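Read the single chain below, which is given as structure tokens and is the form predicted on its own.
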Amino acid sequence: MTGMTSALQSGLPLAAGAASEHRTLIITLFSVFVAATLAITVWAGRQTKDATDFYAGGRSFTGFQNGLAISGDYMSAASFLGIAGAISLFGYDGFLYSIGFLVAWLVALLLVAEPLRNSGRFTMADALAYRLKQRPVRTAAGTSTIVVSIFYLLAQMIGAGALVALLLGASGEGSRRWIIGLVGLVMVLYVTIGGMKGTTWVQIVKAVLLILGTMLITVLVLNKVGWNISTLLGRAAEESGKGKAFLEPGLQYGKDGTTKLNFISLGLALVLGTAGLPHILIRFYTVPTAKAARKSVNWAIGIIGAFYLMTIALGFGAAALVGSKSITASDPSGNTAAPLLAREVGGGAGSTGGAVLLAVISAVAFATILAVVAGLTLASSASFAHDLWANVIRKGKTSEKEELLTAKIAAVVIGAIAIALSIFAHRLNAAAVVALAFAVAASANLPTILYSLFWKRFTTQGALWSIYGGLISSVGLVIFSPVVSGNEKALFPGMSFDYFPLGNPGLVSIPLGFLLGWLGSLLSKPQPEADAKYAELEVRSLTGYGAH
């Protein structure tokens, strides 16, 4: 989380107050939450017998259960901590993240959920490889899945490490690195022991806890302002130090031409990115039918919608009751706004109520992070084992046991990469990092998925151009953007190679991904059996006939 380390080193009031006086209580409550979720994982792991269990939870979950699990997967540290922080510091402009994340589900529901469930088996590449050349397409899709997952992992890992450091009262770079390492270890355990079954049940439990925790804070915040939302917004504007501007567009975006373009770029990435996120896409394979997949998305939209409405109370409540100065003093990007608000509505610094609510909300936030991280690691390790190892490197000549072992080894390696990268990314806002993952997913994955499902003329060359073009352009533009260098909040603040002015590459890389897919297809000859294959895929994707 951005700036959390500096907050720890400077003797953050949260740690110094409630955490030091009630640390035993906080650690006990926190440990109970973690132990409970780990126990669920071990229980589910004993029921994992084959690849279908490990990758798709045996396709045994109902639409409602999968809807809860999707919600648990989607409502990440960026949603709970990052968006609350963004709203508490930027008001109206911060709330745009909530709107973007929610609206994105309509794209997933209307265009992707049902046909993708019918077309694939375990991963996104299964659907793509059905009508295109297996090896090159699986290589490209597997690479893209791993890159998107690692981007998404960064926000979760830093959040988890900083949150635990905050509760333990730990300070210093060394302590934070050890904590991030331990979080990574727990994450790998979740995946290797529980597979999709364990991960799904943890996500279900976590979604329920997160909704209940957010509802509790919302009720307490509204009670503090006499159940008057106008009073809440008025106090938030006053305490922010920015007056009416806090409740109007333009505080973060709209200052000049660049920030306006950055807003459009962010909006594109948020709205289109969800339908290309690997860890969300594999959730559609955990239900037995396409109807259940559609039902699960309907449930997810309702649950996620309710949650994002409550982020108004979290963000504006933090601005009104904690104050922007106190929030930025603890964390310049506002990622500690929700825990600080929990302490405040629970009774304030030093109170038992404040300490208990702080521990509960922090534990829920940590469970949130672990569940999302487990889902991401599972998606990327499954893609490596099933797409790259089994179908590309071994050319289909591998046993199920060997493939599962490869997936577990891949989970360890991807976890290690995420740990190593997250140590350097602590200055970045969680929601902003996740928005980058959305941009990469929308640039590389979404064009290929849509073209494959709905365009008869789409070819293998078009798929490769689209995936690699979208991937290289989005990641390349991020590298040369203000996110990586050129300012004090960047990944490398001492360097300056920010030649691309926008903080999110979506405005350029998403249209480019679609353009390259179209151009690559037109400049190549379709395979002789392409028409027949597309006809088969069309029937299968729309009706479910022949689906696994």
Contents of the next structure:
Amino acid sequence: MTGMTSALQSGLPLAAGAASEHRTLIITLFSVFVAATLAITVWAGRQTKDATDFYAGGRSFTGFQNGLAISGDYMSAASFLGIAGAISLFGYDGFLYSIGFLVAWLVALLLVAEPLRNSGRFTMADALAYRLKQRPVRTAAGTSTIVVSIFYLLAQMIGAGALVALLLGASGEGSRRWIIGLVGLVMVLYVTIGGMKGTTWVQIVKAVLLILGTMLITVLVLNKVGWNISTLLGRAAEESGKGKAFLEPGLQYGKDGTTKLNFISLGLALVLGTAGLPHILIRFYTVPTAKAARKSVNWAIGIIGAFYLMTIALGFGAAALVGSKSITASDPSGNTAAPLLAREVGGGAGSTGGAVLLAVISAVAFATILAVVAGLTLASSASFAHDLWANVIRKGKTSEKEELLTAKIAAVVIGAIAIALSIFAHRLNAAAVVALAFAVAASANLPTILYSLFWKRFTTQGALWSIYGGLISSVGLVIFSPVVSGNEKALFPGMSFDYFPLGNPGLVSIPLGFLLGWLGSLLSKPQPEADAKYAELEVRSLTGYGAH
Amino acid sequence: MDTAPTTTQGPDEPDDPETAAAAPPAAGNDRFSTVQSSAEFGELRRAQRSFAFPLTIAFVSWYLLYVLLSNYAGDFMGTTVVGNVNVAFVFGLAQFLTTFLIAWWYSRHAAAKLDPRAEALRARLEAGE
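Next up, the form predicted in complex with the partner chain, please; the one we just looked at was the form predicted on its own.
All chains and molecules follow, beginning with the one already shown.
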């Protein structure tokens, strides 16, 4: 036994050494967060009585509250862990994520948030199916909601896996499963007990914690470089060993024509994905009016924008102060750069300050992941229960009680899927995987949302072609991409069926989704009452008349 | 005394075709078509589309310009502006700035040009015109 423990101790990588001494602190902080949020959830659960409460938090949130919750729903492991990692390893190229993730909000603000709020009730499909044939369109939209959410979940589990590996080291395989299981359980509790109200408050608390944590690290990083961004960039470039190239575009994507196309593909997916993300779209239903939805997006843009500006300090700070060698040693895709940076600015490995900051930032990262995972679970289980079960399978003949029970069962199943996905949670960068979810959302959901709201001639066939075409092409191209096979960093490094050269499918699948929606509509006859239905949708979506 | 019941009945009445319209749209839909072809609604739609559509094209193009320059104009993007800050960095920060500005601009436009029109039309619909 003693031999085994000493072997384990000596086998612990550097990254885990200091952390494990202060494991109690990390566990305490995280337990406080979980206990507090579960208390909120139980409180919210007591006020959750009907479907509007469960799916939309009773539409009782203010624009500011929802803006915070949107930020908490949006800034995921990808934003916090993934972007910091991508910038710390690839410099300027990683910054594209921050820019794309932010600019994308304008699509939501200008075109989607308000009309969607006015014309839908609980799910994305509510608005899409409004003027089209309910059952086929709900089936399609429900399917794509679940697929997008699962991609997004995978990214979160990658973040969770990287964190656990950092905190527990190689010895933690058993604890790792245990912790991931716990994450799954807590998130299922949030959703099934607290519904949208509980989930929203968890996201609000998390957004505040994440912003405060990031601000703290940013201040400490800037303090180390004499509050001079230029010095920070200079040191990052120097430490990276790449020199000036680290601060210029092209380090990751500039190799050849293909990687450049991949950069465009990624850029396109980022900017068009947000307004098609189901778990973000349903947040607009939690406020009473379109005006409040607009207000919440404005708050979100402010909060998220401030956060992404700070990713400069996180990413370049990690490159300058931690160094890419230590970062890749801890996680090959850089997912642990932010917590490593926290330890460094706290005083370094082995110091109390370093351990405390590492613990704080890791707890914040866990909170981040939990809140996003809860939002995703809610969106997909709501869509399963409301779209697929109540409206398609049971053809609208369910009671509200049955529908809500279905949603809760679906949440448990999706929680199980998320836990199962964590097996694959290695090697990939969380931001890159979330970018895949963005590509699927932009290809399968956004065309139908826009056509449905703004194009009179749009038909059911157009919607189905667009949703299924966008969904199948984007997911299909991912399967045959270098992300899944053909290289060491892939999901299945041992196999190679990487026939499609781009890591992100957006460049092909997004235009295809739009094209199919247009073509499918033109090649079909509009339904006889199509004009009247579009009149109703247009009037309702612009005036807010009869909004639930 | 006679007028009281009629006035309460007034606003109540349109609720019936409204709730009926939610399931199988029948006569209730004519109201929407009438509103849709009204001049006031045309103004609201124009105020929304003529602002949101060109601006969307503008900011997506501006963003794609940044993506394309990053890809194909590396030397230009690498030009030093001050210290270690280069053009690429300034471009990135400019994207943040324009995003904040557009969000602010749209909100002002919506409050001035969209909300009053939408509210007036909604009030008319609710009054059961």
